[in-house]
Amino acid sequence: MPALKEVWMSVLAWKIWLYTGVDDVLGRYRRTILGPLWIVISQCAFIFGLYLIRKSIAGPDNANYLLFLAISIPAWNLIASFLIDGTNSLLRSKGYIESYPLPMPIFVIRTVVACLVNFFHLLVVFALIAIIYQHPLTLNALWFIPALLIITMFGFGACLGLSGLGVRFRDLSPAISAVIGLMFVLTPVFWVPVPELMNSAIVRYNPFFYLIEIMREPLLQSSISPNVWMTALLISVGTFIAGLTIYKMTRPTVIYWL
């Protein structure tokens, strides 16, 4: 079957990468009491650590700093959780890939899903601080879904393409964790890009900054440039390019690897 033809398969049979998807959060959570909460409070409590090491080291600061942290953490998250996640996907579903006649990308839109429902849980903390600061949401914030949806077409591309090469080389999943450790912290997650550093080669040529920044600014009123939003949606397309490409040379020996 082509490669595109099988993705678009697995498209359609949403009921098993949803209910899967969905599962995989739940799981990890099962005979907790708080269960998915815990998400919640682990963000909370990972936020308020740097805003207290912000404040103390540049004195008090207003709520910005706050709802810039409460949503830049879960975008990158997200994205983190693409890449790191992808190279696992079909690992974690051996047995389902060796028991029933399924079109294979539907274990990767099935890590997807699970990326996307950790990443709503990590929404809370944003709309609760928003709230308490009120913090006015306009006609502006609707932007932040087609930008959603850019990452998401992103994290497709990436899984797909990593998917298949993570069953080939086992050392690829922690490469990839040692370097998104590295990017966290060149990018502007939880430092703020000030007008100086915005024409420096660790923002101008990070991918992840044009990625966080068009579901970033939207939430904070803030404007893109249009440069911005056609340099995301580049890379974008081109990872999910690239992505299916991958995809479809490992394709057929994948499952002699598993």
Given for the second form:
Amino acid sequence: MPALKEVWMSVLAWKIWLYTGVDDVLGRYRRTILGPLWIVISQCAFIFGLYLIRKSIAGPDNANYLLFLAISIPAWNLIASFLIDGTNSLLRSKGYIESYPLPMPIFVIRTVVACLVNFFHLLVVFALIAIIYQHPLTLNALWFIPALLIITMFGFGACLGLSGLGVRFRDLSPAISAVIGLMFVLTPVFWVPVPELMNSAIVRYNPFFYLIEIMREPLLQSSISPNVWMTALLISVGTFIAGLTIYKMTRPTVIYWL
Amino acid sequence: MKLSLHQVTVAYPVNISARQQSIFATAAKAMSFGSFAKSGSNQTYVLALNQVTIDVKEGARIGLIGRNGSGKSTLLRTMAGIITPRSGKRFINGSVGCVLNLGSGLEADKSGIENMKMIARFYGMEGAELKNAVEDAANFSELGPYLDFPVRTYSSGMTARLCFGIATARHADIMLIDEVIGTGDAHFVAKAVARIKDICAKSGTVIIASHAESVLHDFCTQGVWMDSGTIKKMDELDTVLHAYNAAAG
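What would the structure be for the form predicted in complex with its partner chain, rather than the form predicted on its own?
Below is the entire complex, every chain and molecule, led by the chain shown above.
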């Protein structure tokens, strides 16, 4: 089956990837009493820790920084998990791939679904903080929907391309994890991008900044310049095309390297 | 229904050095035109199928025989579409059911019944068909209350019963079965044999790999002798078994 047709067949097999993707998230907490609530607890702890540090350095702050963190961290986690989990998506499904004649991208989409489910789960913390501090949500927040579509396209492309490469090259996954660790510090995720820094190279040439910005700003009621939207869209389309191309190249031999 | 392979070659890479699967070593080698990262990065391959051509007629009952590592399982997986040949063509027209790698892909922390449902989804079942297949497989497995227990608590025999039950719950035009009948106790083997007879009656074509001649005699009329990744002989089952046994001494 040609690789691109296989991708399309996988998209149509939505019942399999939706079930396995959601189940992946539930499975992580299957033998714990609190279950998926642990995701929310660990997210709260992380945000609270960062808030305390900021408060001790910059003095008392308002709710804006908490809200900023509550959306930035899940958005960053989503992008990071697309890249890290995407690299391991076929390796993790080795047992299925070797036993059932299913289109392989099903297991890539499964990873994308698991990342998205996890993301929405983490947004619970944002919702809680927004309710506590009575953060208004206007129609501007609807821009979050196209932002999510753009990010999903980026995620699908990244997972698809990295999945085949991750099987072929086993040091790709730790290498990506290392880069992600560096980019977490360089990207305005836990630090607020002040105007002086907006034109610096680490923000201007940082693709993660644009992807996070389009998800973050609609929920924080800030406006986004059309340039940011266009750049994010270009990054997503470029990643999607690159992902399809790499998948097509790696697909014929990927089963041998599993 | 049609299933054929034409000049199919399958070669597995054998990884000895970590460099062979390193993106950095590969990139360094490519950028230095092969002068850097030279040692340990050359890939070696094992030919599992070598230019195999086979045309399976509708209604054929084929028994695959051959020594361990002769290519029987690889042939079945290639026929199923799990393995993409490095060269050659696979042509298939009809639905494929396969009983390969029993137990692989099971989620250890999920119950038997949840795993059955998941596997049934992988076979494309849904709704009433899924429900009926899971019920049928549950009855076949005779696991009773254990079906609600996590699979990690199962013995290998129980796992085989569970997987075999669900893998054979759906009718397919072409059924591919790999060396599973010898798994489990005598009671399970008898039930598995009866179930495969039922599958054979319903399926157009059955291909079974087995070392047990009695099993092959039960289900097959044709034989294919695999040797070092090639088809050494394909003929009436008795003729092929006679040749194989004569060669084995």
